[in-house]
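The chain below stands alone and is given in structure tokens; this is the form predicted together with the partner chain.
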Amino acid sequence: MSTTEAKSAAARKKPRFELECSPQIRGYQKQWYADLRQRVVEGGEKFALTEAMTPHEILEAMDIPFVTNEWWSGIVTAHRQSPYYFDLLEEKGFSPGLERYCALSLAGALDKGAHPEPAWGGLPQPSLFVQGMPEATRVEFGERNAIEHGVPFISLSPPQTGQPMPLRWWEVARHGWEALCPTWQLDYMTDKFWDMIHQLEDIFGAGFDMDRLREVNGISNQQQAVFEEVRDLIITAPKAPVALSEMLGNVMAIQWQRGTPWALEAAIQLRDEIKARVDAEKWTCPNEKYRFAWVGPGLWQNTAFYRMFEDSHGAVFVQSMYMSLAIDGYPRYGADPVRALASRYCAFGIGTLDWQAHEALTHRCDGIVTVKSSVSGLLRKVLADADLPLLVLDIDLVDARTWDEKAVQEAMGRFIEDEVEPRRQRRLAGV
């Protein structure tokens, strides 16, 4: 069976969404964006380019626009562009070893417009690129970027420690983030998000209201809180209400939007909705025995994998980075805004062994799935002190040519039965 088949035969067991807010989160994302292009084309309005681990709510207090570069990736890559814009990037000199999934902003840029049918009309001109990750790699990516687009550019690559974060630091994060990191970071980043607060004003003609800020940040922090609630649901309800390949796409596409007045709405429709289905006992897998987790990025060449083993065997996915990493990694409380977001980008807790663990436990997972690239030595002891049996498959996330839907099935059904299945024998029996 070919993947594109196996894929269409996987999708056509289960509907694409179970929730009715589902459709309207992505044709508001798709509204936005239109309306967004449609300014800055036509209108000529500026709007920054940003990267995801990069502070969202200045922007927005600020009344700045801006589009999420791993965002945009995504959009370019579902319309099945994304081979285009990376054999253009080798044609121009590019190697194939370079990280070309969030570099599809620049393919872009160097195209100039080639494309006949751009995703979503293609990405406008930005007036700014602002990059945040701490390799080196990323900056001298960001800076090419930005001479690409002909834009300034801002980093906000904080230093780094060179300790892993804090045990148990989900439950400090919200409000005892000063104890996360060490001052001299913390400081240094604040430093360097008032450097960019001054650059915006700069650039945008931008003006910035600390009491703005708090309110966009407390926003922010409501809308976290919000999926809290669904976490709790998801957590507490008997068998999950809602399938996460359906989770996936809402959360991050609120997530992309946080601080908004729209993103909390969306953000409390969504926990309403799935209340409703929590109190009308309506399961997305109503025989479902097994509860399990995927660990890392997630298998976005395959989504449909997610709800693949839900009638054979009673199988559902509960938890994955996404929704979590928002609910403990992202709220900042504290009267100053500001060093509170920088200590998020100092002390980001995305992939810690201790609250991996501690998520799958949490959501009564039976095991954990994932890929070879995503798994250590080091994980998998933790899972093992845990008791939390792991498959890991040996496919890529997002090249669709490493699916094998026969050897996926096979091993998640071995799985099952070799480790999972007597684990919860033993517990059912008090072992």
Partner chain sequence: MAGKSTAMEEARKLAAAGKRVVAIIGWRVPTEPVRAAGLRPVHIAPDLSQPTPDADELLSAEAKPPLRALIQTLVSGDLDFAELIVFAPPFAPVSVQLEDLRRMGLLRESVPPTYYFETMMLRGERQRQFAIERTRAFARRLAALDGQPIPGKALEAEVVASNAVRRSALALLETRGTTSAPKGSAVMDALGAGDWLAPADHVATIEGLGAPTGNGPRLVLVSSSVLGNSRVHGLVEEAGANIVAEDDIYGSHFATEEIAEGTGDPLEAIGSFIHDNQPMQRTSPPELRRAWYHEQLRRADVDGVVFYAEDPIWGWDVPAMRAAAAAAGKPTTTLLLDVQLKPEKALAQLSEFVRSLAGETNA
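Go ahead and give the structure of the form predicted alone, now that the form predicted together with the partner chain is out.
FYI, this one's just the chain on its own, none of its partners or other molecules.
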């Protein structure tokens, strides 16, 4: 282990699970991957490598195994191997400024199995790479990833309209999605999804059944409804009943399995345990004083950060995009599930900054914390208009080489004392 890796490892804490379902959910996900990997490596089964913003329900309905690229990055990072792979990428000539969050599967392909102990045995050879984000750099990155893996590439990037989403879009998106996006954009993405379905049939020899997709999408919608009950519990409870560091892994493991009976059952178990904690007044931080939201993807290189300031400042993190987006952005109802799913990805990422402020205020947050890659001038303005202090940490989400625990602690401490506490005092004084 390098000096950087050793420092990163020292900065981590063993997860403190407060819910009995947490190790069960994570254990299921680990066993699921081990079974998939065995079928691929030993049995020659094909699987798809996909980005998060892709219609996993379609693959689930067609019984096509898939691994989510962002999830894989989180696994590699949690195993403290990101410095090895990012060093490799730079040795191969990739810029240190490369978008890192989805780069670890590419690094694994370039490594060609040289790492002596890759996370969870390593990522086997996929048969397809499906990319969904609209940014041009992400499309180019997806194409390079597919080339290095030697597999076909499908881009599902929606065309941008240049128009913001209607205010409070989250109140109508589930059923009124036809009104959220231009018809031409929905038509385009629906055609793209049908093209993908035909390619999946050719590559995997799988059949497509519309009724089966309706069933999968129905289960997915039910799961998000259960998540909404969890969010309501967290919002209305006097104090946080569960730590964000614990919720991140649970929500993502369930979300990547959405549309399956297991995911729905796991979401129900999660809800029931959190409700029991609220009823029993069991709080993750009894001395809670400040509540924070985390904007953007999770800090997977060190999720212990989210509990680091409980004892010293009574500070808890209660909101992230993972559950909020699952609840407000994912559910889609309609007779045509292909078009309904297409509408989901037309709507993602467009004019959602007012929603982020809304979520933070609804969760009674005193401030927002994020990293440089997740901040923009528009975000700063929206949060300033909502009187929500913002802290931007100079670290990367998955690159452990950027972690400096002393600097992070000092920055968070100053933020609470210099910006959050004065706001709190103004609010208490009614100013």
